[in-house]
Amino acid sequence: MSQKSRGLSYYLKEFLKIKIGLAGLIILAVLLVFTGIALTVPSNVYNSWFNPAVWSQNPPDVPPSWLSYFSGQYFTTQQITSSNSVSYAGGQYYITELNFSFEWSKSVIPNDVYFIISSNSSPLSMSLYWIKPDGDKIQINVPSGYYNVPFDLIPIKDSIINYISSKSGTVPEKIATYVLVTALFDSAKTNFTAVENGKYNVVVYMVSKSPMNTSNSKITLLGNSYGLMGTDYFGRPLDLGILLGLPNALEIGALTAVISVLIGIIVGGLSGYLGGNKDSVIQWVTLVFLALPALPFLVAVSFVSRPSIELEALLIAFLSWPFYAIIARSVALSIKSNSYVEVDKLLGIPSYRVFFTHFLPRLVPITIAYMALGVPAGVLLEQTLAFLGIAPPGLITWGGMLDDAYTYQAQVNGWWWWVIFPGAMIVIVAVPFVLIGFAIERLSLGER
């Protein structure tokens, strides 16, 4: 085939011959999927991810829902239970009855039980049953203040301590929501030693001056796994901050990537293709550069400027050319020595014309493939920054999560969803980049 005919249509051709190119593909357009999907979720979502008081209702610090699927017994997942609602009037007052049932089936009892009674107006009584499979009832006043407040057991639990005592005869040391909810789903008979499996009611009477109307209650028992990946500490779901985070990581990676390779090629380039002393001043100039200390140079000027995730971008670009202008000159010099070059010196072309006709095209290869290969190691340093708590600020990055996994202490607890998958996820965005990269740089030496 003429070089002629070796259009882009021909390089797409052998490029998806070569099996690693093809498989960089697959999984970058993955992961371009999901970055499309993270970017429809609505700016309260994602402002919501720094206020711990939005993810109450979840259970914190507890691993992945698909653990069940192994051992089913031992894992429980939330629980979401509506009630259905029965009103009549007697009198000058309005009762409104509301009913949950659900069954239990598990060997463990729940992480803790949630309450929303939703109601248009405040009750000027509420009165809530908790009865058991065999019967057992459990009589709870509901303190005024939490009419259409989510609430947990802890402020209803002096009904709760009241009927372990009636039935154990003692008052429990420490009042935990553990010994609450254990209260609620363990058998009296067995003194709290075994959970009570079959069907549960909790019924709510609710005495107003007008109907009222009730359609959003619920119950939400918590479990002790939720989700793909788990919660973290504040039981924020580590997918969500996972998905969160993707375009973050693609967006630092290729500002990275473009704007490092960019100037280190026509400056490593343009070195080569002059030579002489100007190579000299260039190359000097360059290992100065590289001789600058990344890590600790970033960490010092992030923690005064607090950058903009672009102007992170820039410094880490500033710290990263180098490394492409060196590869850039070496490949310079190679073209440098061709007869064509030196036939088109003593011809009197311009030298502008000369790098722009045979030196640049012949740089593109590689730019591309250090583009590839470079955005991998933008999203490395990112990460790094974010996990050093340096990130620019209102920014969710799984350094960051990795930071909050630290300092709480994960590792020593057994949190390892909390570790795992933000420290996994960076590994496979930088996958794709590299396999592409080594595809590109292998058709590119094939060339030659």
The other form holds:
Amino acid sequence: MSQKSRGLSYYLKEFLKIKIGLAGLIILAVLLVFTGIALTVPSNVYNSWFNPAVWSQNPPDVPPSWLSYFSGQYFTTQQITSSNSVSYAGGQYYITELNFSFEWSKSVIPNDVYFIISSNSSPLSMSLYWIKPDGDKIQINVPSGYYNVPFDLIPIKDSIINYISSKSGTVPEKIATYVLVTALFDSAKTNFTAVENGKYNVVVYMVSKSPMNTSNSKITLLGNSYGLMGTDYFGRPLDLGILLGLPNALEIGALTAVISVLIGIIVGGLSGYLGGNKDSVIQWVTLVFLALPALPFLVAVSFVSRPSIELEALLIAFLSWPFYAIIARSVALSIKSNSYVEVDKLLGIPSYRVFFTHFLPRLVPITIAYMALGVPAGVLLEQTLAFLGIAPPGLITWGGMLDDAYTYQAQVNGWWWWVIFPGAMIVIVAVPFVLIGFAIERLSLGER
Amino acid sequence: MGFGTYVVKKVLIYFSVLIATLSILYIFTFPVIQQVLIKNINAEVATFQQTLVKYSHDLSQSQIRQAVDQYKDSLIAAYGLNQPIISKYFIQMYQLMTFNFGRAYFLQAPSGSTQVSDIIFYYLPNTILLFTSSTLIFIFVGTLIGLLSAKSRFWEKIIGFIAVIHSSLPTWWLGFLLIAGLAYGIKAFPPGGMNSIPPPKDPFSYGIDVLYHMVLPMLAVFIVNVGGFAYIVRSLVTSTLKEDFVVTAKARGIPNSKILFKHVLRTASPSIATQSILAVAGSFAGGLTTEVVFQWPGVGLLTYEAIFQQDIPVILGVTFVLTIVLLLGLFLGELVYGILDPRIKVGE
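For comparison with the form predicted on its own, would you give the structure of this protein in the form predicted in complex with the partner chain?
Okay, now the whole complex, with that chain kicking things off.
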């Protein structure tokens, strides 16, 4: 190693020359931008993640919507609002007519259809007509109590089954949402085997005693794909969960790395610097903590105490500092064998000054390198704990999403998006820190 | 210092470390351990009362109550619940070190025993089987790659890449992908478990069946860990390469590969052996989630079940056992180092 000055700017310049370090920095910057976006998400959206009812109008278990660029089989959820609503008074009653219309050109049917008929006063009666492109008209009686609440095809299944039996003469054996959607979208002439393409009309008539405001009414055709990353079993969009899981992953990684490396470097540095009996004692303490198996220990302690994310970071740091202490000790030993340290001692310079002038500055680069390398360890441990089902309560984690994927057998059912994206994010968060750490390590220890 | 003194010294150190580690665990889980003990005592007292009522018809109600109370008091004293905190600590630490973790709340061993230690020791061999064999494979390949990287630029680049994988890829997630791709996608391997159902009868095909089920988890462990081990070996080898005797050997014109595999490997082998034993001992504890994904019936899957059913004694028991296993590994590593390193053996 050359003896020229090694200031911060020197390191920065040299660091930027290393390609992997630069790549790591760029990925990290992108991640930080997304963290900023995630932090602007309001807390009620964050908390709604744990309330499956919120997501009932999303299609469950569907792949990402960009698949539609590769295959016409995929389409996303459509929302259709009424094109016009006509209200007319007849005697003391008011009749409101709502018209919805949409084009259907796919060769597959939607996963489900949701209606929401919103009004400021409850109507006396409501009837709904589903008119297919070939003119087939299905009359649907909506049971009372479904005003202002979204409902899918299950509450109105009787009307649809009547329609099926009137057309085909048989009643379907199994009544599932799929069968009901088929009746609405497949042509009756082909005995409900081929999709009818063209313009569909839905007309809703409501009778009421006062004029109605129906501006929020809409029909939702549930797609067989959703968003950037698909949805899970509850219809939750995975892209949202992945975005919201980013800040806590970075937080726990950064916290554990900073705390554990600082403790490790100070303890290990002192151990190597002091030597003798003090060194043996510190080494014994290091060994004690090294012998604690991190994962089972964390499982036991966080299961019984359910720590917050900050406490969890402290716990992980508590278990991982010995690794850094061992490294710091060996570095300190090699610094100690240098002649300038011995000269200082002979000159009678106080030992604390020797420690600050010779040891600490030389420990700084490896400190930063291992801080970067320590981040992935923290992230992986947190996500592993979450996968085992012991994440801090109320926290969206990728490990938790993968635990759900495991519970609902995503890998068996071929829901690859539910497995790939959260796991890939763990890797994507870890990689830039590994790259930066390797780059600094190479810089400070020198290439051999 | 001879080898005997070395061993005695290490035994003393590791015994003190064992006590210290278990004490840390004990302190962190102290309130829960007390809860578990009270629950266990109540359960034992209830069974005692039942047998008493069933078989001793000549006892009056008050006599039975007295006997039950006496039994309960004796149990409380045995577990040290009524003792001051210091004696409580010693009594309960003794229980933990003799693998007496009490009874599980819900889980039980296939033999029907609800003793936590019976449950754990039924599943532990499966964990040891899977992780020892997969760790040995990545140790072998990792050592080879680490040695090769000392003389070839190509392998050094590879090491950099696989070391990144090692620090950023969770084994259990890779397991997920392997199962989705190789087990459900192309159906080449079973998706999980340890045996086919029903398991084959004769021992040979039983062994083959277990091996067949081990392929995917071994592959996952291998891919994730081989880079990390190769990295360790590389740094051991490079530091050895700077030693004087290597320079001398080069000067004498001994071919590079011979220097590498004879001189360097021999010198680095004590450290490599120690690292290997550490890797094996550490893999049992680190593989908890890998077992879950592959449905491998080891302590990891047991822990997952215990978390799911809130079976605290089992979770605590697994942690204590794995701590002892890891410490045992560390100790073995030191011993092997002492045996292999000639400087210690001759008592320098």
